[in-house]
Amino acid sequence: MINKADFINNIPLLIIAATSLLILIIEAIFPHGKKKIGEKIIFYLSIVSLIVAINYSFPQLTVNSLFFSSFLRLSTFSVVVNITMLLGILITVLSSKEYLEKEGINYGEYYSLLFIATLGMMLMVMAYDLIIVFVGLEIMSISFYVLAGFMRKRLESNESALKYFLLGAFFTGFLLMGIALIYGYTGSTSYSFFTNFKNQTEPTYFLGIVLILIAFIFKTGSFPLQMWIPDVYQGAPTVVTGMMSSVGKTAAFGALLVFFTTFGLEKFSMLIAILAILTMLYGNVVALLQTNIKRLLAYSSIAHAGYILIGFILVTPSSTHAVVFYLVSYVLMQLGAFIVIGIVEAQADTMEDRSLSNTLESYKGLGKTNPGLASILSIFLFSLAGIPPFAGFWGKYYIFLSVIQNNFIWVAIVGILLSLIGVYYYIKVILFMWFYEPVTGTIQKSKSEFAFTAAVISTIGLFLFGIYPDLLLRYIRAIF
């Protein structure tokens, strides 16, 4: 039975849902001649709503209870991940305004879809029932399909959305079939039932778990179901790519971690270890061959999915803490890198120039023509490479430490060696920016004030958690 406490303790969720609807109403109210006023209202409303939602989330860090007839669960883990995602969406909103205006797609529906996707992501992480996991996943995915194809006049954006939709719909079938098999055998979809379920070797139940894992492997972009990531990330609007590759991945891994702890999937340890190594190997090696920076970071995101998967080999308190810390740092550095790419892309005058601006050649000499922007991008790339004193270093350190503590030392050794490969292609971009002469069309200054502010916020976060990681870990250590 629903009561007042259900609503009081889920105010951030309600704020996000209400804002998504309010944006659509505002978009409909203002006629074509007054669209500029409506766009400003929607933009600032989005920022205020996200800040308020984050503010209301912090008091929930000490809550550990079930709500809405035990369909949702608030815990330190879900709140930390929700705050991370809300912060990622706030940074995305800040970085979107000038980019959307330059591309001619500054519609209110964009912000509404962002909030609807956020609602789905929060539901995934808070879910205490497989049905809610499915509902949250679909809300997020459908919004992503539309956002990926938001540049309707660009062929590669349409291709991106279509590929993502077809593959996403296909693997949703795996998730649904897995839930159906588990429900058919146990008669329940509630996580509270499965925490004490003993007969885990029964074939129908086991097959259901495997099918759900396949769906999550697709959503996290892990090997061997990573084939969609490079094309989708390249074709989608750059600000959308940054959000999907960081915040979207955080939601998928957050839901997967709850799934792992609930169902007690220690029997999959060796399988996860192999998948993690293959994911890191594939992402890092193929990234070496890329000449387009969006595709390079797409393959880089596959490699990072492999690093995060290491924390799932044996889910213990230390590995859980490592995964959450990695997700927080990953949102800041991955999203920040795409923000800078979006700023560079938005300075091009024509659609063809904007497409060419994503080549590595176009970043030559950026450090001489725009040292501020090049410095910020260098910080993000150093952090992605795992170089101190940035948060990315501690993320990898805690991940590898957790797997060593779980006696999978060989996985840590392979992971460290593969991460060294990743250093090469990150350093290559940095060398292009600082040690080559500028090419024609290199931007001279940044006109994207909000986007630059968003990049600075991400940079501060990387420095803060890099120099003082315990600032975040003292909250994370309260998980589970």
Second form
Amino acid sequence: MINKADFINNIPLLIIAATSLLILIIEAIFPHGKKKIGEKIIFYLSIVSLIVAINYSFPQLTVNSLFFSSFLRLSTFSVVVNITMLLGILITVLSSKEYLEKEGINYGEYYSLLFIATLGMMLMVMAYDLIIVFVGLEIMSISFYVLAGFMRKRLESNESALKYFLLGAFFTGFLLMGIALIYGYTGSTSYSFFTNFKNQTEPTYFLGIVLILIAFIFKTGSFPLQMWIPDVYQGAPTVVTGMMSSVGKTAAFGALLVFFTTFGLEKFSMLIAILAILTMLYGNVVALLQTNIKRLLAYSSIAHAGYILIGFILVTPSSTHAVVFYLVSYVLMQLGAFIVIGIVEAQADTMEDRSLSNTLESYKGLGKTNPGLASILSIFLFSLAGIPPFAGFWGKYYIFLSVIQNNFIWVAIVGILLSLIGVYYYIKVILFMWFYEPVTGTIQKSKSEFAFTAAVISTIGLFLFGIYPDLLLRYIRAIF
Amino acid sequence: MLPNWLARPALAGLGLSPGYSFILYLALIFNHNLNFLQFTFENILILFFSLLAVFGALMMVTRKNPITSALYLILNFFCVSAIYLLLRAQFIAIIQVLVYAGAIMVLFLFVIMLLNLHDESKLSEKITYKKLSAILISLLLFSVLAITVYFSYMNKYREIHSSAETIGTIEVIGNELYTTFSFPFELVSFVLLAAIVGAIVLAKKKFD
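Right, and the form predicted together with its partner chain of this protein, after the form predicted on its own?
Next comes the full complex, and the chain you just saw is listed first.
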């Protein structure tokens, strides 16, 4: 039964859920039109409630127990990942306002869906029961399908939403079938129950785990099931793409990590190693050929899924710490890069120009027309490439260190070689920005103050965790 | 390209919907250890409905007219519902009819009518190698699932568990839903909320 302690210890979750409902009510009271009071209230309410939720999350870092009749588990791991995701959503909200206004889609429903998605993502990471994993994943996915198609007048946005929806719904079926098979064999869906079944080789149980793994490989966009990522990420509104590719993947990897530790999947380590290498290879090599920056970053996000997957080869404390560190830095840099792309996109006036502004060509000479924006984007790209003073470097460092400690040295060598390929296309964008003359009359002064602030916050985070990683590691080391 | 007379049955036989009917059918046959000798009335009914479900699914995939296909799908849904009923899952049986045969099929028919498909010959597609490989992969998935179910349950669960009759009732499900599973039950409301908000946002004709 649900009691008072459940509510007291899950205030962030409740705040997020309540805000999503409150936004819908505000939207109904103040319809958009001449006065923009409603838009303002919703925007500031979202920011305040996210800050409050983050604030209430920090005391939970030491809690380690089950809530809501053992459907949810609060642990240091889930709280750290939740704070990361809440921070990512905060940055997303900050960066969305001007972009949405430019597109003419600044509706309260956007923020409401964003909060519902956040609720789903938090549930996925906190889940201590396969039912909650499923429900959380569905809450997240359905919100994402809608958010991807939020630019209703743009064909590519519609295409993105439809492709994401059809494929996502199909792979949800895999997840559900897997859960059904596991339930059929064990008679329970609770994680506490499965510790008795470690190293079980019964075919039903095994197949159930494999089907759930397939669903997660799809959601994280790893190798054999990565085909949806470029199309979906290119068509969706840029702020949404940033959120899906960073925070959404964090949730999927967080849930996957809990799944791995619960089921003890050591026998899959070879398979995961091969998948990780193929994911990195595919993402890095195909990204070389891209001419659209959103597509380029979509392929780079596939490559990054590969790096994170390395941490899943053998789930030990050190690899868990590495994965969490990587996720934090990945959220900051991936989200930041997409925010800058969104700002550049919002500078163009017509819809056609906004689509065109995503080509690599239009980034030529950005360093001359808008040096502030170009330097921030350069920082994000350097961090994504793994160049030392930024947090992205330490993410890769800890990942490769953990895999070497686990005696998979060949994976580390291949991974480092492949990440060197990745440096090429990140540097290519930076070259375009700083060493080419601008294409005439393309870029004006940007008026996106909030988005710029959001990008600066991410940059500060990358610098801080890059120069002084112990700041973050102090929390992460408490996970085990 | 496959010859057309072979292509249609191949697609039909290996399509997704017959696949899951087949799995149910196989599971039932082997779980009950039917052997085609134990002709209890119940087993005969199960066999009858399973075969009818497979027939409905096959007909659904092979029909040219989409409305005929949809009607055969209803037949399939009703047969699956009957199988649930024979397995003592009354609640799921009723929900199957209400939700699938009722709500979802009405939606299907509406979509078909709205799409206004006049030229039905355009709908029939040729089998390419890409599709053939898709068929092979779905066959592989089907066989993996079927074999797993077969080997796992071969020697267990030969008859319906005695408590099955009490578990499947609406009272028990309602009780469980509002006590043990109250948390996930309430979370599902957020899935519905997201879907409703999303449907309005994406489909509303004009935003002011």
